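For reference, the chain that follows is the form predicted alone, supplied as structure tokens.
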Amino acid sequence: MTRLSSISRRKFLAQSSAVAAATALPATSFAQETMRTRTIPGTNEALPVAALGSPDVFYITPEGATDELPKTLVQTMYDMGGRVIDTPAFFRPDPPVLGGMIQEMGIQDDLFLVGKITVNGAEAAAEHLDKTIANLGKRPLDLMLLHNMRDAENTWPVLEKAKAEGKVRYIGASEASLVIGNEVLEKFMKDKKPDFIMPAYSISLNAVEDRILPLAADMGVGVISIESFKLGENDGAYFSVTADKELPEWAAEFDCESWAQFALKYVLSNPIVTCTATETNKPHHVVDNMRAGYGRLPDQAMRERMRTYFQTLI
């Protein structure tokens, strides 16, 4: 079993390369000094609750740029206690630059790395999986998903075989397109019994609360949620609603310092969510997002208050 090392918030503030970014945010004395973790169902392996997604700079280094920015993003997450990265899928012809970068940093074995199959057909899926493992420099890979349950009839057996052969530790599926209904994901879960699912889940995009998340809890399926800032079909549109608005004073009751944390703490306060991943190309946003994993979380009554309040802003 892979054990993920942790770092305290105090150590981060004292030693991290992200100190400058952190000081741009309000200082809060949290009761909890390390990032929260949650156990993967059916195991004794715990993951930090705040994870990092993959911005464009994890795919390719822009012309004339260096790898300083993507390395800073990863290092900031790491220094804040994050260990989970939803790595780039092979949407582009060349392998993502993230793999070589984390190997150069020497931290790939400290991370919980998530890959995705984004091609059709068993043969192409097997090749894609092997390329992903080679790119990330980690075998067994921690988690491999079928992106939006792509061609599941042909590609899911590839993942089952890879797990049996020890190429990957966990397998599952993502579903964040809004084109695939929750009933399709529900049937997939019942039929295929994945280790993890990766659904879109936000304070406004919360239909998964009705059936998908309870089913995950009943089946012992891990949940890595994404698109916490999604509103309608637009990822990030949440901030167009909250821009120039003050946080309600009662947000301090669950150690919330920003609108980003307001959204993330809503998601994380659902105990069925193992962790939530966000992507950004700004280090200070990584700090802000990671801090959602510290301090208190809303209880059920507060969750209802948050959701009702947010609806008044739309």
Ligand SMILES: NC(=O)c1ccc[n+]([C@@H]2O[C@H](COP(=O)([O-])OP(=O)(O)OC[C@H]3O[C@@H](n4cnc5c(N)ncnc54)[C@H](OP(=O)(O)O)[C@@H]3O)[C@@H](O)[C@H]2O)c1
Contents of the next structure:
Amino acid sequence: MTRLSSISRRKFLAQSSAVAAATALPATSFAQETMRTRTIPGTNEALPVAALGSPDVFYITPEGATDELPKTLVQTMYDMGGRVIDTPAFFRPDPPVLGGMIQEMGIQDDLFLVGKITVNGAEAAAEHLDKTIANLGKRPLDLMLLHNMRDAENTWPVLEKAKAEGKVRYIGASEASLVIGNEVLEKFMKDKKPDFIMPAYSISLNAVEDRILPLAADMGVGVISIESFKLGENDGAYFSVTADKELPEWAAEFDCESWAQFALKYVLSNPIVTCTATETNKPHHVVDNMRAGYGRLPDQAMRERMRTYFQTLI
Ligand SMILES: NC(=O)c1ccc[n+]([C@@H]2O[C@H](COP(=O)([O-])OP(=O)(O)OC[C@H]3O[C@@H](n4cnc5c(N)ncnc54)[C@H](OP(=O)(O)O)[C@@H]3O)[C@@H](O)[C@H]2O)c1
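Now the other one: the form predicted in complex with the ligand, given that the block above is the form predicted alone.
Complete assembly follows, chain above in first position.
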């Protein structure tokens, strides 16, 4: 059973025509025609494995622009079967535009929305949570995280209270690579027993495979991974390595059509990962990334082959 309702055929067709016009939907089809889902540990709730992160256009509408681009990004994800959005975490100081948009589109209740506390102190954290819920128009909010475990001693009790009061359904913390460190995350998991973590995890930044992911599996913690395309300290730098390279022929053995899917299918073939969020401001990249949730995934031997092969390209 899933809480994520499916959209009506009429609504789907009306919306899809807009997306089809804006994006080049691929012609190939897989035996598996719906996006793969994974169950949140300890529940019967399933989430589609490919999630959308928040590019700058989810925060503000640039001067002279319309909301057409951010809406198309969301609509494309939705039409491709995605339901999870890692929403903008900051008020700068205005509320991010995404909240109003998804309410206007009338889809916020179909989505699994992730927010983050990005302030210190209990009072500020409680206020940030309320602002996020109001902005996204969804109570209970699906998941609220502490951004990089920020000021956890003061802010985690705020999330525990909010969950007990029914303001949020799940709580947890994020940990971007090279910012806090996996030791701190491991201690946080053992001490606080979160429902979810959001760690950095990619074919080249895979230290979480040693202890963090096995611990998440043991504890029944959901995992929304990020930074699939990071290399070293740079977002998206993975693509500077793959730019002039052909995909190996054997990538077809796990229905991989692009270098983005090569990175994402590596991450998603780890069964401990519930879903993975990617950020882009290009609708055709949303299509590409959502397609990683379709078709076959590499097995263990193939994962090792992928990792070794990628190392030869760097
Ligand atoms: N501590 C934290 O909580 C934390 C830290 C970092 C990130 N995050 C969140 O994680 C989510 C994902 O962001 P990320 O930082 O991990 O970035 P990412 O998704 O790993 O990489 C984004 C970069 O990849 C490019 N890209 C995306 N799809 C592509 C495709 N199919 N083909 C070619 N290029 C592609 C994008 O450029 P284009 O726009 O040109 O496509 C962009 O430069 C976001 O919601 C972000 O807020 C959270």
